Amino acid sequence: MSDVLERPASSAPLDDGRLKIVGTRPIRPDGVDKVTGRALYGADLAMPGMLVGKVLRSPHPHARIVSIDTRKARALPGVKAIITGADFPELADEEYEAGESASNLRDLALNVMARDKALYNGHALAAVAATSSAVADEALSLIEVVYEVLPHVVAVEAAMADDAPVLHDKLFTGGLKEKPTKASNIAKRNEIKRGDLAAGFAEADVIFESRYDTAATHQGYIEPHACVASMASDGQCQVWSSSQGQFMIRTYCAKVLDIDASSIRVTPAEIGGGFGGKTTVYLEPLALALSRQSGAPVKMVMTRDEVFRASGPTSASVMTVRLGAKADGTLTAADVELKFQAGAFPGSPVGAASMTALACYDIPNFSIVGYDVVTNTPKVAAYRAPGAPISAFGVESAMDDLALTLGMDPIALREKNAVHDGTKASYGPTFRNIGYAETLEAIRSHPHYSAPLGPNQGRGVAVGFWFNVGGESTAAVNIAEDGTAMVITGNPDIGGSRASMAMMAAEVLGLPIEKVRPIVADTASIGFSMLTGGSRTTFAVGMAVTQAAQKIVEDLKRRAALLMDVSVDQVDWIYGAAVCTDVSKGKADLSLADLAAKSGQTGGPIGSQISLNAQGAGPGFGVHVCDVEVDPETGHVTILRYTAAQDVGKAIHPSYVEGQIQGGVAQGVGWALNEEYVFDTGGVMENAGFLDYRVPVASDLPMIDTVMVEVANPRHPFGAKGVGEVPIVPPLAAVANAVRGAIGKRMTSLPLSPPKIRAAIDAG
């Protein structure tokens, strides 16, 4: 079930009522080949002469190498190629943004493939390619590794202890006053702060005060990651590869193989999902220098037990939450530490974590200070909103407990100190466009929120909070002989971007959906365009669709002025065609058809193509609902039912953002309940595969409902804000809040597992 709810707003870009295709539900233009199983991915892809490529993994979680000997391994019938860390250049410490965070090239290179150490269970140490998987396979266990096996660190507070092993002789403490001159597993401490924190506190009627931790958890993509790559003699690259950005796998390759960015053509195969975790490479650099040095193409696909140990979840964490709250539950201070786990090389999403832990809330003294901190696990990565869910998992217990301590109703706690236009963000913009308070109200409203609850039920709010960003996009807008158009971009479809780009394209064009196609293009045929992520797709891109389709429309007007021998200043475009408004011309209508046929005539081939730096992208805010039912003898949490609102300016494709809003759900119900990585006490992953490691199906969730509420950008054509990351940020605390309604008792550790439960009921 979905609703609708709608601020009027006199900053609305465009009146509603004029819109045909935007706003309504027509079919995804990629579905059919997708259900019919004609879509290709990453691993459908092949050619004449391809060889396989593997990759050998440190059994080790931390250890020297001290020599790799692939003599044997080369020596056996059908190898044609064995690289190491020997065969790749060394690079310099040099940051790259790539959508949603910073990536050190330097770091990216040496997780591509391992140099002195292997940092962690799965780290690259070598990679063979053969004309067989038997053979590949069969030389991966003759190359001969001496380890000198070092003392290794998983849990994130023990590898900030100060007699932990450190991964990196190199790295010391940022973000401090003065630089260290110890080496540390501590990569940065970032601090957020404002007005008087003692003072708030000593102002405060009540604290409130508790400890949280979540696990490592996966984001759980179905297609593994995989690609095809061919180097030509001549130096030319061809990459195939499934990714959330063909030119991030472009720019990421030409670094860490040193290769000039325009000998490499990236096409974007389909993407059997994301969320974050292929936003970086694993495989193209290695398949790129596979077919190097074989002169053959090179296929390359994870195991499902590789995704699990070789490429990135998102941190697990430490996190201590103090609020401070007067009688009628005004906030006059919180205190927020976040200890977050980076994996073997910087770069958690801590900072995104810091910048949305308080961002509901106009608090007026608070400190947030976070920690990144490397261990001997898998690098992390991006995943859906990077950070922000486990610091709301954290903001938003304690508010629910500072609501029960209170005695007060936990919506209209977060009412009283919700943020509204013209509050100044914690992270320190100014909220301009927000739809946040009609978020709390469609929930407050909603007929969940006073449904009736039995015997072992619960019911938990949470609120969530994130950016959606803009950047730097690309697209081509070409009208063909016979009046349909064609929609050129260089992002890959991750969450319904092909039907949202055709959309806006179509709106402004004046045409059905059906005479628009829309393209994700390789690196070759479109201009650059930054990764699919942090919700700015149907932003960014969109607002260069826009562009270049007004482009066109104001070409056509010309055209049209030409044939009609009248002013360009007489002719609008009206749904598809140019009118001429002085009617005394008598002059008849030109549909796009009409004066794409006479193209010629009128200047030759029409199109455009726009390239911009999007900015102004809307914040976007959610308020969830969730209902549980705890069987106290098992544990086991049933969700009975969910509710999610969320401001989403503008909804271009009612029905993908319904998607993305009970997806994100999904994946925070897995989050709070089943998934975490499990390690042994040798530092190697227990649960690396679907079958341990437990991901929400069909049969644990209930229809989750959303309700869309409207609340219009400005700073987009169509009014958009992103919505693919907001719905993943309030479940972990929802869920958790409902939880502690159904048994009595607070749990404060990730994931809340049956055995967990089962032992908080009996202690309790």
Contents of the next structure:
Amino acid sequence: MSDVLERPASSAPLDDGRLKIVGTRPIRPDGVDKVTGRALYGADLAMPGMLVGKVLRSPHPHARIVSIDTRKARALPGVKAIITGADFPELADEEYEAGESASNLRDLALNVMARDKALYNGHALAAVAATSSAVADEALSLIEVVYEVLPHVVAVEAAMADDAPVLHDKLFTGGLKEKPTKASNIAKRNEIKRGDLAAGFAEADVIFESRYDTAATHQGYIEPHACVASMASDGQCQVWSSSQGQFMIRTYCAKVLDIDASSIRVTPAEIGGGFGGKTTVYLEPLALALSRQSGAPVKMVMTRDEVFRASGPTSASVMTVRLGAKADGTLTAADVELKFQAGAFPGSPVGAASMTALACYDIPNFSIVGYDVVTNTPKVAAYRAPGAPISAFGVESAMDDLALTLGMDPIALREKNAVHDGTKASYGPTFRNIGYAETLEAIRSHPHYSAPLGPNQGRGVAVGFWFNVGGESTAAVNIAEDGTAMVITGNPDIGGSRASMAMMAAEVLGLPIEKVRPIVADTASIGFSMLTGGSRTTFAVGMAVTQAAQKIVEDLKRRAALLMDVSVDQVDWIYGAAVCTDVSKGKADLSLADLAAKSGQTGGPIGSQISLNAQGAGPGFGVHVCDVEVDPETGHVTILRYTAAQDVGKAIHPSYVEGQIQGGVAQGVGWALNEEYVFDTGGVMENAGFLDYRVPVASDLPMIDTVMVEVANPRHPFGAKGVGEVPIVPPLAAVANAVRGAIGKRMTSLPLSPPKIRAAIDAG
Amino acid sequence: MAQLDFIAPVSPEQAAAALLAGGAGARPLSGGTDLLVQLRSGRLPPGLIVDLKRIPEAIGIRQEAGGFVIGAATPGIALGEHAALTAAWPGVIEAANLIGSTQVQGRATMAGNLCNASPAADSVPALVAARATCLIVGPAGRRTAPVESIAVAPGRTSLAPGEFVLEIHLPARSARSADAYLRSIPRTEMDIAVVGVGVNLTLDADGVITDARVALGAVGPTVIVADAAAEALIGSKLDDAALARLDTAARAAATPISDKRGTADYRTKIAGVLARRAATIAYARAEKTA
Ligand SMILES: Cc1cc2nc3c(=O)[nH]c(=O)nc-3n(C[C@H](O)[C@H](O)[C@H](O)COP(=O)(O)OP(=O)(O)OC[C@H]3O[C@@H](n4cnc5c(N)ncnc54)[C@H](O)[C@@H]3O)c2cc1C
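Got the form predicted alone; could you also share the form predicted in complex with its partner chain?
In what comes next, the whole complex appears, and the chain from above leads the way.
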């Protein structure tokens, strides 16, 4: 997550004030298909002879699987395959790096299909493939499982207790000075430190301390996980599925099933939302195993209930934050402790939450300690800026109270302690080319910040940080015989990336945007790319696209020189045509169409592919201000007004940048106000559906105003920074701080649902 | 394996006979917005669906004897578009129109809302406050029953095998009368009532409340008719003291549980808050009627 940030950039971005396409707002190339319903999503593919695959899931949150008897189910007419954990190889305990989330392959396989133990209600135990959905359902009901039900634990602090039921008897807390001798649910303790904490607090005139907790929340994508998989008798596999990365699907299927990666061709379907939740596999390895056994293609589609019970939410958490400051607001010390629920296997985002917790602040003395804790709940998956919104909720709530205690304006307090270019970030590297100060200023000078408030209304401010990543990426650009272009990448388009890829290529080639067609290719048709996540695609894949287009321009100049019979250094590429710079030669310009038509005379087809490992994704900062009104009798919170400013580097397609900011805010508001996993005492999720798991509906939100601050990232050809994750970091605290203003009381526990607020008001 | 059957009879008697013959697995369908969801989720096993929409009496709104007759399969959208009905029973109609979204309104009915017997059904407290009745058709013929007698427990009705609701009747309206319905949901729409309150008032020429009826939803297994809450209003001009008495009586009448949607304590308090607010709206509406 920290790469070459410290090093100054070598070349200036292409943004020389003469951009024709980058920075404009053309209609997105995938738009027509999506609004007319023609776009094909994960569940839309059908094949002849296709079977229906379904999963048997554990009704218990924690149980030893004594036996699974599938004989009766197998005997049912129409049942073509049944698999259990025994159908999968046992994998080594090794970490695999895949973009935003590293995975332990053994844990990943055990999450896909349980072996000896069911670790959460909803954990897959067996799967069937049958000729119809009804037969598959009946078959599931005929599978006989004998369980030894074990005590379970859901809450993070309960799981950390000495007498808690232990999920994994070979899990020993990592990150301790001495290796523990007793297995524990605490998978890891991590610590980031600077300076002398005690001295820092001793220097402080004011110390503020509080405890916070947040509930587990789901990414809430509209499209449930879905795939079709087919394995032929020669072992060659095809998978069509909706995910954040077809190469990620290929890798994980290859590992979980022990198949060569080259034998699996994964075609990405259109994706109906991911937000990090589709950066792992659930169904694809099962569908392949069922196809292998049955010899037929198998389609699997999760129900919403399965999505909630068996796919990754993000962590519930408990935090404490202690801040020390001088009377003038200068922070002298910060002590942060984060306890994160990981779900059934280690891997909560507590590491990233720790690294981001104080990333907006320049504090001489601090300690951040994080605990990654396994619980009998679904294994968490990445969720948009994983971990950062959670720690920001604690730190930004505490900063708000500190500002109140000091009688300081909340923006002024943040400006006083803000990181700048040259500041050594709390998580290690030295910041360069950051636009944080400009973003704070954008909110402070925004009319929203000084607009009057009415009774029962409050205003909250919060800031947020996210690293943004680059990473391994491939892009190809091919020129058709008429001089139009195709841009081929390996990254699912979640937030409008087809548009930005086409725009960057069109800018370099000098073509109108309509002449550039972007496609997202399958794993056999383009080189490897890391998944769409970490806000990396426009930055990293965009870099590959730009370089591929630049390579073509170089080639076109060479070809034009051949045709013009001049030397290559006498040819320039200007707005889509080769121009001979020596006017005395009287050469007519050659357009891309001219050159394409004559490609046979100049070396054959025109195209290029670039594979690179993009470094230097500029980190992003967001500053949000939110106004709420609280109904003091019912505890309902109405979001009256919301303005989000963010340093975006350079907005390639401003509408989609604004869309990302608005979407992040909408999700963050849901997290703040109503979203939560509710478990009954038996460890079963009580609200596994969109009726009682409440994401915001359109009428819950005002129009969200955005302010794009453009402080260019010199490492990207057009100056872009990642933008998709930063905007979900501040809203939890921005809303909570606004509620504090409206009711005069601090709410430290999310979500801020009406019953909790009314109870707080009643408590006086 | 279980199978799903569907028929759409054109007379009430055919429908009753089919329901009786279909036994426990037979279900009337008005809008299907509960029934189909329950079938798809597996909460209900597949059986026989008896679609009521082809029965002429089950569709439409008719003015009879000063009141209104609403066919059981009439969707919410048609209720809201009926000017005379909306003028006479604004509370009933706002309750019915709160159900779901525009899409759901195209199908969802009050009869389905009533017979689904959810404690949180939105239109039912308003119908109860309005003293609505049902015309029930069954194998033994026709009978009339007050709406509050239909649901007996969550998901269970008093309808006998083969019986279904053909019409909902709203009584004739006296002068200076109006109703109102309010619900509390965590979001602003597409949600299920944590508390719902229907209030129906009649005033005299001086603005004194002469008749009142208060019904509470989602704070008990079925809708609660809060008589003491109504009595707290009668004889008053809805002054602060009357509102305070109403609040206390509504809270006293509520018997909620704590669940994922709200604590019992919260629901009790909100029953009082919404009773006051709904009464205030109904009062203002009644004052405006001729
Ligand atoms: C997205 C969505 C949002 C919703 N929001 C709300 C809401 O805000 N508030 C709310 O209260 N409800 C809500 N509902 C639930 C549902 O829409 C309502 O309860 C609706 O009024 C049901 O009417 P229906 O005609 O569709 O009933 P149906 O589904 O046709 O029937 C419901 C039940 O009643 C029985 N039944 C139907 N008609 C008759 C009859 N004439 N005689 C006897 N039995 C009958 C059926 O057999 C079934 O058991 C929502 C549902 C959805 C899908």
